[in-house]
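In structure tokens, the next block holds one chain alone, the form predicted alone.
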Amino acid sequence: MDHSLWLEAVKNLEGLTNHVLPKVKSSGEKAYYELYTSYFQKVTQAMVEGKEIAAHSTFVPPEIFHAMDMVPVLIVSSSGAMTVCTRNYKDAMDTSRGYGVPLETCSAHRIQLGHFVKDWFPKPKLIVHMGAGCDAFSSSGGVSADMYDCPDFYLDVPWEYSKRGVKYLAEEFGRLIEFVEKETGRKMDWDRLKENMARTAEMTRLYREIAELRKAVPSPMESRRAWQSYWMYWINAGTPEGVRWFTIVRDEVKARVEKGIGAIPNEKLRLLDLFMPPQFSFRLQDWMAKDYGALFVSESIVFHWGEEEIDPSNPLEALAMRYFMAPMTRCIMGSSKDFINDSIKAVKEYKVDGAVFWAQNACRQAGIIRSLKDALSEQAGIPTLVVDCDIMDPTFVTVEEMQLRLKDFIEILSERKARRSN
């Protein structure tokens, strides 16, 4: 294995955590430095120990890993989180596509698979994947599996929420601990569990109220704060460290709305995020509200959460219900009719003026836009801007591309601001 890449990475990410932190205001902006760095820090010291590693996708529940004495790993974004930190996405992409993926599949996947082409990835024990989010998800970990010659388990799916629904995954996670018993010889410690569901599920209340709390105008949260809160949850589901995170920004989030200051000075234009931005570069993010007081005040796939409630009692349920009502699945399983009703939703409760889609390259998903942006004129009044984009390919379109498109349409909401209030 060559994990030369994974290494140089993470001393990267050392290196831009320390450099950051003394400049860094924000209690929020300095957890996630401070976290983040942390988790892939904890990945290489298992490395280095010999300690058992299970890597697995996005929505594959780590409160299960951490239960059974493991490290777990989030395959897709750590990929992409080493490539960011190293700058390797030429090298990467061109891998996977030598091996055979077609450039028509998600870049973030490609990413992935030119990880485990080139033995970058950290070797672990099994790997865990599922068929939620995208056609990709449900190949890629099993392609990842099979380079690295590791058993892996796949958790089947079912289409939308209902009663039926809950009751077939929580079936599936007892099945993936019964795999993860069998290949390690671990025993579930069922009270573990527990503990972790219940982190788990006041980390999904903290996310609630500090959605609430966006509301307010000024919006007293960061754009760039949403997509961390999204990975933080993930990577660190059901740990005392995700307690920690989401307990810190909503303390910053509520201190801000109880002395009525927002996340910026000169807030202009509230947007609405409807799908992934770039993630190779959140400074368009910041750029839109430094120069333009535009600042984003709600995403409807990472921060509309749905309306019922996680039981740690009943750990494989309350693993199956946090899936079920996690901002994301809710948007792009099954039906379109919960992210459109979301979106058009969010436009009245957060006092929107545009919404952006940001139109992956290679992301089927992002075929919903024509019927979103329909509803968001028809039932909401405000226009959308669709960017194209690639979630993690910069040469596909450039940021000072996007940045010219975003320029036009904030000046055109902008006029059309000036002209409602006149």
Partner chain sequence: MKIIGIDIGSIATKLVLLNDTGVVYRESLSISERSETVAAKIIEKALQANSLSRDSIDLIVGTSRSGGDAPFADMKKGLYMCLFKGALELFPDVKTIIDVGAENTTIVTLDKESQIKDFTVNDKCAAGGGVFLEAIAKAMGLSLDEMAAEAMKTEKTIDIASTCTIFAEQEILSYAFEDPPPPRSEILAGLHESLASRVVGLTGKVGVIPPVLLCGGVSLNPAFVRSFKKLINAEVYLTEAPQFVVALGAAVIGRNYILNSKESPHAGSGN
Second form
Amino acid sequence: MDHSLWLEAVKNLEGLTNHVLPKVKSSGEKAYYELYTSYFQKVTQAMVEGKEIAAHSTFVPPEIFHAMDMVPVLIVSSSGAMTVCTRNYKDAMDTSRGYGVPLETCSAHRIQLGHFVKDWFPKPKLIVHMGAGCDAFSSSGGVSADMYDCPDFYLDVPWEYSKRGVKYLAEEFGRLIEFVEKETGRKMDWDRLKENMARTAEMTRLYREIAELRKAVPSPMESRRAWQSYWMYWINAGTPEGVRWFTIVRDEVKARVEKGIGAIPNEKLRLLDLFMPPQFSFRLQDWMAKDYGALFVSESIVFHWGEEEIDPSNPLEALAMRYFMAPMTRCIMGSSKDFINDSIKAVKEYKVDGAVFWAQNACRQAGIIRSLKDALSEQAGIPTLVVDCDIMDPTFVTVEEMQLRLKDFIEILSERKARRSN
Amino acid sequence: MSQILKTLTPFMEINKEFPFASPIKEWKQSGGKVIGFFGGDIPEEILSAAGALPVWLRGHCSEIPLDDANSYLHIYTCSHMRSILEIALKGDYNYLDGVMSTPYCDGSRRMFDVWDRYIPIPALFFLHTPHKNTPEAEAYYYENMKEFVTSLESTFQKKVTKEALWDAIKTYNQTRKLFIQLYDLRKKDNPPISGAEVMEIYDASAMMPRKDFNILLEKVIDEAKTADRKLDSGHRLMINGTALHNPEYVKGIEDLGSIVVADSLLNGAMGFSDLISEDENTDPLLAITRHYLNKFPAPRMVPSEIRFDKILQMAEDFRIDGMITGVVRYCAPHIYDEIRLSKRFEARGIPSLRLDLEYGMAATGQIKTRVQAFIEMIEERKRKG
Amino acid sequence: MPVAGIDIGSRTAKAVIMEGDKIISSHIGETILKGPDVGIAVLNESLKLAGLKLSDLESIMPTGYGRFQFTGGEKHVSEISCHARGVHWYFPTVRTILDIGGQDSKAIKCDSNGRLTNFVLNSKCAGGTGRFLEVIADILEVPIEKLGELALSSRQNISFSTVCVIFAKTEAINMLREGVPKSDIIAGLHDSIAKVAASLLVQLTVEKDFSLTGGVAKNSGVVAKIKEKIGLEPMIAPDPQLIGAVGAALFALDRAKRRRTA
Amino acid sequence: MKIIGIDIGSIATKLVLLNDTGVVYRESLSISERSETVAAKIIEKALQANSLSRDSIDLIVGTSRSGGDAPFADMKKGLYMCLFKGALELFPDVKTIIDVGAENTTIVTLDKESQIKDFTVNDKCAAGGGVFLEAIAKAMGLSLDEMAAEAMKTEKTIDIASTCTIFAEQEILSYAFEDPPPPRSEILAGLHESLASRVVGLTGKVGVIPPVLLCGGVSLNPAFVRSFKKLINAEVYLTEAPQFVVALGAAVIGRNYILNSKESPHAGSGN
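Structure of the form predicted in complex with its partner chain, given the form predicted alone:
After this comes the whole thing, all chains and molecules, with the earlier chain placed first.
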């Protein structure tokens, strides 16, 4: 195993954190750097100490591994983060191409497989993946398990929310726990799982509270904070760190709302983010806010929860319910109706001027663009910009190319808004 | 190659009439309902028991411009789905009384949404399917099946009886048994039927009542058995990958000195290799549920080993010299499946080739070059023993 | 008696006439939309050069894109096998071949007899072919044969996203607009072609004696980059574009020999 | 009043000079250099041709499609705005504007009040502009004009299915090796039709509202226009200098700005 890349990435991340921390004033930003770095430090520590690591795809609940005293690590996002920290995009993607992964699949998964081909990824005790998100998510975990020749568990998820679906998914979580018990000889500590789920319920409550607070004009939250919250939720679900993060962000946002101040000084346009923006940089969003006062005030796929509550006393069902209520799974899984209705509702509740859909290279979720765009135009009266981009490859469409599209859109929205206010 | 089998003519005639072939026309004229489906693993037995004619939707057997479809389904959706949508947008699927799908793959799921929103269709049905064959999955799937039957019954105002279900099961099992017979003939040293011809049979099967189809298929088998037709086998290949329907694609491969003797296609061996239990003391719907859960799995099903073992077993039974996987661009399930499967073939000393395709393609120049070199490579390996 | 190998590619057609173990003459001609007759046209040219008539040939082996339409020849062989065979004739120790053609890039493995044992081709979408160079040479208004030289004078590393010729073209235009020197753009382009090639090679095992073929092998810039990426010095035949036709001629010799002994 | 509008396209840079009576001068330059250099050259050329000095120009309005900066301009505007204003200047009742440029096709639809209703541009992975024809012309050793002329010789077209330029090129090459190969004119007619069909397909994303203005450099190509008219199913306006519509729009925005600021010195929206 060659862990040098992982170690280098974590070192770079620590360096960045040390460099940034003294400069940032916002407590949210501070907490983000600390928690994000400590997540990877924990994995590094586990590697060094030989603690058992559970590699899992996004949406597989880390609460289970925490309750069984294992160190969870996300597969796709961690590979991606390590690549961002070392800027080895090309190397990771070329490696996976050399392995036979064609270009017609999403770069996040190509990078993930590149890390596994090169043995960069920490060797886990087991891999847990699930069919949430897309077919690449469903399949790439199996390829990774093949490469590392390690036991894997596929967690089956129903396509859409239903009572029957909740029951089935809860049973699947039960099977997952049996699998982990069998592979590791550990026993599930059910009390600990319940405690974890109580924290998850608390995190969810805070998450929803923040979503409510964000309806204020001017908007109290930076768009990068929204994405940070989303990642923090899935990295730290069920942990005290997770509760800490959401408390800090809630307090920050609430204070701003009470004082009537916005996250940016001169808010001019309120935008709705419809899909995952490129994950290698938030330069774009910062630039839009700074130069044009254009701010994403809500994100359909990460800030709209379903209505059902999570009951920690029945942890398996709680995990299933959380899965169905969580914003990303709610949008991407199931028919496009939730995605569309959430977005229409958001336009009204968050007083949105325009929407942006990030059409990720090779992402078949782009199949929803037409329906979403038409619905937002007909039922919410706002235009949608479709930006061609790539989730992880900064060279596919450059930041400058995206800026050009966004600039044109901002110009149209500004004219529209000026005309309406006249 | 020797004269084409005479009994194939009716199938080829039907295929020429795609997408509104005369058996469908006649069915409609006699007042029958027609339900189109896409995606995969559709329990046609239920649709048939509800009195409807199930039609497996596909695109044309040629690469056509997909400009209308592109404006509804982004180009990152595979051209298989966009080809079907193009036909629907042109109105050539207007004869359908309903459309059905499952959460089969990203493409089919988003296509169902587009169909729901933009294509005028009297009824839409969606059956939720699990990815596993655990007892819990079976229970979940069974309840979904029941729900699906109820929605069918209320839409068409017709009860789906046990008798009708058993009848449909027997009819569809008959097809499976016939295909098994046909494939047994392909195990011979000089198979009497080519892969391209088998593709014609599959294509036609999607557009006609199953009972009629069985009669015609039986005739093909009789002729294939008795006609003393021995195709010069060359090298024995298996085809795999995204559902493909163009016989010209298979013919292009075979014309280069090979014969396709087996497949692991969704619109091929995946559909007939396993029979539904005909034990009439049980619940027919449960029998159907179990069948679709446990049959030859598509790449979406886990654990993948079940599928890989089945394919490797076929490779052995049919004495395969090489495997060709056609992957339509952006078809994620097969992209990842091929990566794992080809490594397993390699381990057994069977070479494999991946072809990047667009739906509808015949074997074009570049494909031919790859296939010919692949066959030459097989030849070398054989020569050396 | 002399034999001929004809490699009818999508962009150019090449003919080679061989007798015994020697090349007597060869000719390269343009193919674009000229149709199946182009094979016979280049053959006639090379016959003229050799002072021979069609009837003097004992065997003609067609290969390449247009092989299916060529009549009057042997049962055709794929250009991939012909490449392996042709390279083996020049360099018998070579076991790994990288061919960068107009439309395809291929990595090929052969045995000690020059017989094909394995191969990988680029996916259609991947670019990294000769066409890639042509399109960019055109934008930069640099003659294609000057590309290599210019690239070697580059001072900074530029990275191209190699996915597609068309995208690379846009990228190149934008770079020009930003004032990036042409030499750097070309070097970046060569680098990306070498990367695609290297990613093909890693799918096979590279052995020390390896050869580079195809028109691109004449480009010193690409050769340098490939050397850098693979860490091996490629063996390059005197006219790398002719390799396929040479291989075809060797197959023609085999067929003729087999007939004589039969 | 003298206004210059400049459109820095992906390949060519276009300039329009506007005075009180209307367009007095147009210029186009195709050189691959820094945007500033190209702009400086084209402005210089325009000034010389009209015997004007830089000071006599009231305003230079620029738009750039490649995202480059436009330090030469007094005012910068986006592509959609310029296209929209330029088209309205030519045809006040236009409701759909389709600009087929070298790299991209841009479509803008207007509402009843003649304001921008919706807009779209082709997907990255589908060549939607003149470059598609150019690349193939190059590969075939023909000029664009020759290729169009040959396509016009026939009414029959052969389907070219590929949206990707490179795939289309291979598709065309493969026809040459068909036995017998189809007439070259039909292949070429099919090629033009394929671009037209893609452009018309793109209108499906915004919905065509007649009348339609077809502009951009590619609309000078008769074979393309023929196919476009056949497929669009709406009344089509053509204009004599279609590649200058965006530059014209830039100039019009400048003119309106000056007129507005004369009336009310505080108007600054550029409209």
